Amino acid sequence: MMAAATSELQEIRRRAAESFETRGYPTKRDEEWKYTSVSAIAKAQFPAEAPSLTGNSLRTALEQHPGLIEEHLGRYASSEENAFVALNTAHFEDGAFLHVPRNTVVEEPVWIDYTAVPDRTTHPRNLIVVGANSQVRIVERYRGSGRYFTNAVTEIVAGENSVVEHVKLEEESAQSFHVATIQVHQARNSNFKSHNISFGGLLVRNDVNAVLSTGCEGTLNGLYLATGKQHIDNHTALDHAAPHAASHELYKGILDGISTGVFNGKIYVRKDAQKTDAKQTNKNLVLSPGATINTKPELQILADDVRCTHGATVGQLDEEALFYLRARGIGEIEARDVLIYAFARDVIERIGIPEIREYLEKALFERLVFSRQSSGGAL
């Protein structure tokens, strides 16, 4: 436990330590684990280490700026809910802090970067607070070699009038375990963006989750690539707890080899939730017939005054469109890499920072190349 921690933040630290003790690991027999196992997690017993972190430190602002830190820290995500929010809670020794005062606009990105140690545990706590009318986009990139879990939890707040973009890029090893929850609370009239980009990991669940409040826009964007044998979970949620709210969201997976993925994605809202406008798009494109997605959009609508849609699709390569391409005298690896290429570059074009947008094109490239030559796959 972090020295530093403030009576009442030991209190939800210990609380947290209890409900996870009470409930263990999640099992395929829970609901929101149905399609996920993670007794290879349970079963690998990593030491736990401080994670290796680029960025402003959690720990240090807790001695400066303990009040800050205790108005936030574990009110968002919740460890009642969530067995791996719990054992964060509970362990977590730094992580990055992120405080925006109000009325101010952030240039250039912030990055949170953190490296993963061969054959341990780490539990980054990430906490950012966005004040009112301000504005910041921030790059959390999770990276790492050899076997090992991370299991980390991100808390944003985004202040009233304020515009919040974040991009998550997990890009761990072949070998490793990624859990990870994203909680966002929006205050009035904010405007939140969430672009989770999902490449590496053997198994990987990301938990992407916002409350908007009136006025308030959300949207969430997201890409999973997988191949081999990788299981890659998305679960998302959008909770209008206000009116006069909207909500977009579009996430898309790319499966090959024996790859699985998985996306289930809910938009509640709320009785007094009148004129919400909510849109959720699946598409998953599945490129072997050994791939398999388990795809699951939810609505769960209060209000009777709303416009809520989603939908779903899971499909292969348009013939056509090859038959176009490589009557063109374009070959036949080049033209699916094309069209594999412009499935996901719809997510990636919706990334408001260039260098980042260029980085994906470029990873996106190398990991198609890489993929086909080390499987034999479609990739």
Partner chain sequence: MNKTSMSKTAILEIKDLHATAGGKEILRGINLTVYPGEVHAIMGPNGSGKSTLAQVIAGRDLYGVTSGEVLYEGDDLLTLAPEERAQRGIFLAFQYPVEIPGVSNLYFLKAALNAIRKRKGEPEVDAMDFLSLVRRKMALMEMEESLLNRAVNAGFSGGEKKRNEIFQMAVLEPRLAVLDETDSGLDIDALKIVSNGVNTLRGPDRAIVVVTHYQRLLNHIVPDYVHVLAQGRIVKSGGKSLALELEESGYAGIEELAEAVR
Contents of the next structure:
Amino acid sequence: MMAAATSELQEIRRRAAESFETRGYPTKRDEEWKYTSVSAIAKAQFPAEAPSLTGNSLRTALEQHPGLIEEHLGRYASSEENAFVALNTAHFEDGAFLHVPRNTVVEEPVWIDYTAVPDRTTHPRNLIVVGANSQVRIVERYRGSGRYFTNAVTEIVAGENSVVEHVKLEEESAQSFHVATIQVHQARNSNFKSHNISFGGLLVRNDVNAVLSTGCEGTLNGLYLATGKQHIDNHTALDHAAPHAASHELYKGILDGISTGVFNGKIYVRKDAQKTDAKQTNKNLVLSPGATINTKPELQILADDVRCTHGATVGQLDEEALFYLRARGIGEIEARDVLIYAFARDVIERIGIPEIREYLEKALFERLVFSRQSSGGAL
Amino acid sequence: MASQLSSIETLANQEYKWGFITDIEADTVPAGLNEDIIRLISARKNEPEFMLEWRLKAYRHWLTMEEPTWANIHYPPINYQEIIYYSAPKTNKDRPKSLDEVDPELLQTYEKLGIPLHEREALAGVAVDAVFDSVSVATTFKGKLSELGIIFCSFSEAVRDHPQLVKKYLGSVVPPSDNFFAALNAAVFTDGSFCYIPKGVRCPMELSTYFRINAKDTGQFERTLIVAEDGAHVSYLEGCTAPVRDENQLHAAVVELVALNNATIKYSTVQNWYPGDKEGKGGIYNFVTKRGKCLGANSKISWTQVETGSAITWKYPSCLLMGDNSVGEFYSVALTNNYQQADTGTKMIHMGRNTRSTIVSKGISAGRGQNTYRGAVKILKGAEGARNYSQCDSMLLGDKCGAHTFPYLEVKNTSSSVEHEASTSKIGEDQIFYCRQRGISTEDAVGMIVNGFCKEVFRELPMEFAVEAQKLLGVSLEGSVG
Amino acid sequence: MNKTSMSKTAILEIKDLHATAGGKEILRGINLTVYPGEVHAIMGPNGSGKSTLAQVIAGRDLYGVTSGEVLYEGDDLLTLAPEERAQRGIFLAFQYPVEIPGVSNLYFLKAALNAIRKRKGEPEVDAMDFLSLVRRKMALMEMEESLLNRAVNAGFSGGEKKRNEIFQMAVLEPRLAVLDETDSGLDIDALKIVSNGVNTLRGPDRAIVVVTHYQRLLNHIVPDYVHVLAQGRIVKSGGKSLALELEESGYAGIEELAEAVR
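Can I have the other form now, the form predicted together with the partner chain, not the form predicted on its own?
Now the complete complex, all chains and molecules, led by this one.
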């Protein structure tokens, strides 16, 4: 427990603990967890430990700016709706804290780096508060070795007219469990972009939720690569709570081996949210007959003057394109890599941090090579 | 485009201009439906025995069927005993041998509809079969087409002159037992067009049938059959209009297309049956079964429809993609204004390997119009590598109309790829205001927005008809944007 | 009112303007005079009537003018249809630019330009001249040419839409430009491009009215005058320093001021 926790925060944490105790881990009967079983996490019972991170510590910040943290921490991510959020809220010991004052442009990207150790559970808790008219780019990265469980929650408040870009790089070890919620609250006219990249982990579940106010623009992009027995589940929710907001969503998945991918994208358009413009796309590339993808868009539209489009595809590598490349002298393996890379590039290119783009290009090719060596698959 | 916009402007204030009645003496059978009426129709047309048997079998099956109720349309029950099932211009009893023998009154009617039947005046590059109530009254350019071995004639002539072809293909795509209206059509159909494109022939002109309902209390039941042999290509277009009448009239047609190896059939419809008046009185009930069979490898069937008329539209032009690498396409603009109701869409059944289908549906609802897209994509087990792309967009003008989308998806082969996009939007005040703020008038703005919305479908239509279709939308939207 | 502008005719003259929307009075007596060559900024809290004022100038019929007068180049503006106002040189950069699927940017802009030229008695623009004009202005706004063939604002990001508005303005060269919250949601680079586009259009014969909630934009488009709108009235006017004052103190004090002048 954090030493300096104020009474109100303590109350939030107490309720979260209570909520988890009554409900426990979700099961596949729970609609939100229909395709993802977390019984392995429940069974593992790794002892909890404070996370090891580089970045501004939330624990330290709580001593320095208790008011600011009190105002936001635990106010957005819902313990009632998500058992893992409840677990995190009840048990977190530290995480990253970032506050960008109003009218400030932060030129360099801010890094938050977590490294997990074997046989432990950590509950990283991050709070990012961006003031009005400010601009910032954040990279949140998760890595580790051995078997362990990371259960992260990130709350982001994008102030009025702010521009916030957030990249989450999940590069956990091949045996790890990783569950994370990113909860975003967007104030009027703000512009928020999320890039949710999942490469590692045996069992991965991401929930990325954003609530949009009047005149906001919200972008949720994602890329997931799964091979072997990996299971990667992405749930997103865009809540158009006010008029004149636009949201764009592009999630792409590449599945090989006997891996499983899940995509569930919710778009709520509330009654008053006229002139909403929401577009959701989920595309999947299935490289082996043993891989599975479950994709499900969920649109709930209560306003009548809106534009909502959604599209989902599941496909294989284009044999004709593959043949074409080979006919030009490119080896089969290389040709496949090129096509897989081309598929993923769409997401990577949208990231506004050049060094991350370069890093991901390299990481993607490394993954392709790794996958071929470890499982004999193309990924 | 500027000239097209101004024509929308001019036309926007017009009534249904195809609503006149031709005063012509008709040979009509009594109202009602029974085996005797069917025998009478068959006798009037001097049909061979096999046709009569086929009709009677369909009729007996029809008696066991129930009218479908699953569509999102509402209308008072149809009394099938009140309908006249055969009406033909009297002078046409013995079909004229040449165009010169066609009743001048009829020629004038078609002239008025913008379809001159004299070949020297006819639209260059379009051969027309004109169907008036229950019979075909004239077919142009027959001679020129027959030099290439192309058969383009009325269905009655085909039954008489090419019975083997008719026997082989009739009902092979839409069997009489297929559905209630298809069975009714099989029992009483009176005429329609027949096209046969022989092996390797690319039809040099558009083939077109113009359907006209004229007589009162009469139903029109036509049947069209198009067969494209190996490597053949044909583009076919149908148009339809009817007079303004207070009573509803029934139109229940069947269209069958067969494409063999490497053959391509492009079938375009501009449907402009009388839609009823502003209060929803009168109008055609349009219950149509259209289906194409891509029987051969690499064959392609493409449906394009612009549906602006009829009080009720119930039609789902479909493709059975049997041949490997065969392609099915459906491009549709359906507009409902005032009290019109449309329940339309398509079925793409993927059976062969690497079959591909594309669906682009644009629904426009205005007034109290109700517009439903109903589409099914089925990928059967053997359809390795099948691909489908569907896009359904709805546009609402005003707040008393409705748009509904029912996509059905059934995928039994995991190597396939299916993509679906859907959108609903309102042509708002704000779009029009935005255009006006840039100096563009309201009329130009509406034309621009609606044509922009339908662009992907219009570009599939043959050139002349695309222009016609744009004008038609302008007329049909009359009074819906203020 | 400054002396140099006294001799010229005002481009825009608003006298005691009252306007309602949905039965509610939004503008409650606006007075504002804009002379050629001037840039005016109108600031104020959300709901103060800024956007309503912009829309009334452009002729949006959602708002009913109940009393007062608006003169444009000395003529009554309120009797003119929106397209007539546009054809006479009024341009509104929309707060929420509207999407028109299926209609290409190029076609749309050409139709707009020709409508304006027609009113001036000029012939339709030559296709080649138009293309080179458009390319020049696109370069100014650092926009990709591929946007020309895309549908108007369809699938554009928020930033692209705002940039597209200023691009249209650069092509249509209006006499009076009203920018309605053109800066909201823009990142700093886009803000600079948009401001640069607006600044290139500043000239002795043209006037610009900048409606904004945030002072930030006014660092880049430096106004001659700043007006503060609250509860449907201009409660304070001043030079560019007024914007900075507001940034410091926030709008809270302004609301009190508005209450006081009621």
